[in-house]
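There is one chain below, alone, in structure tokens, taken in the form predicted alone.
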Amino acid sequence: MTQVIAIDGPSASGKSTVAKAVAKRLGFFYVDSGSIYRGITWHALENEVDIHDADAVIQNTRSADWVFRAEQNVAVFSINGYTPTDELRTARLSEAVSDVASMPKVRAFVNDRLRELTGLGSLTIDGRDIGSVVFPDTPYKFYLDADPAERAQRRYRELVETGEAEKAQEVLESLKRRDAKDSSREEAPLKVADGAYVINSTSMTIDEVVQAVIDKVEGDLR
């Protein structure tokens, strides 16, 4: 039976790292829903599409050839034959993606793709509305959170690794702006899904968070 583990939370809460590790431990496929929104945003910017024009963005998205596939236990995608990776983690794109992700037609496009991915098998998906909107009926819902300052430090380290170094305070302000956009948007706002198990990872290691998720899932499966 196909199972879906939904791991939601704000930016830099550790959900991607945790979801990937949980998927590997349980033999599930890992899906980074945020990377699809980033892919849509990247593709729009590459084609010089106005990212505030919802009709132009969705037209640009739908006209592209999207191919989803599994590489080991990770679901990846290509757009017109190209698989973007580091391009999806730049500071410029991180600022733009919330505006694109707030567009109802874009969210519908992504949600349809995510549901289709259950054809691969059991999934661990991280995002912002996986448990509340995309897979509301899954019994395995988690919400990861962390102190904003801690999340800013995590995102700062990520940006340094990709050559996009910024001052920590600037990253913190960027995270606050994105949190505000994600939580206040009319379409699928960031929130704790009904029945979700909340984990505050501020003072926890990744291994501790991963184990907490696995313990909860395996306990429910027994």
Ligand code: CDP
Second form
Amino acid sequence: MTQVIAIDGPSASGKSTVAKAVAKRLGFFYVDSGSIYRGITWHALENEVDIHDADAVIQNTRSADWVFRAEQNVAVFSINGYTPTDELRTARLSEAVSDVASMPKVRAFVNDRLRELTGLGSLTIDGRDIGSVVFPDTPYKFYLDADPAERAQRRYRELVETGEAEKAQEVLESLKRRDAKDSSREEAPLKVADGAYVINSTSMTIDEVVQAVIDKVEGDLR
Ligand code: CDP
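Please supply the coordinates for the form predicted together with cytidine-5'-diphosphate, as a counterpart to the form predicted alone shown previously.
Following is the full complex, with the preceding chain placed first.
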């Protein structure tokens, strides 16, 4: 049977690294739901669509050709034949994405794509509402958290590696703004899903978090 492991939590809590590693160890496909919100935002900015105009954003999204495919054990997508990668992580896009992700029709579009992806096989998906809204019936729900200062440090180190020269303080402020928007929006706000297993990773290594998730999933499967 197809299984879904939902890993939700705030920005830079380690979700994507953990979800990717868990997927690899269990032979599941990894899906980064945030990258789809980022892809929608990127495509809107590329076409100079007003990202505060929900009708224009959804129309721009729906009229594009989205193709999802598996590359190794990761689900990736192209928009009109192009697969954006680094473009999705710029500071400008990170500032805009939470506004786009608050639009109900955008969320419905993403949720449909995520549910279709179960056609690939079992999935590990990271996001904000995967356990609460998209796959509420999955028994495997995790909420990954870490202190804001630690999360800002982690994101800062990632950005330095990719050559994005934002100041550490700006990274912290930007994360806080996005967390506030994601937690306070009306539609599918970031919250701990019913029955989710909460892991605070502030003083844990990635391997320890991955092991904690796998132990819980395997314990439940037994
Ligand atoms: O990597 P990071 O944690 O910074 O963010 P992300 O997972 O790439 O998600 C980017 C943005 O997409 C979030 O700040 C949310 O506004 C939105 N998002 C969402 O609303 N629901 C999801 N399931 C995933 C992301």
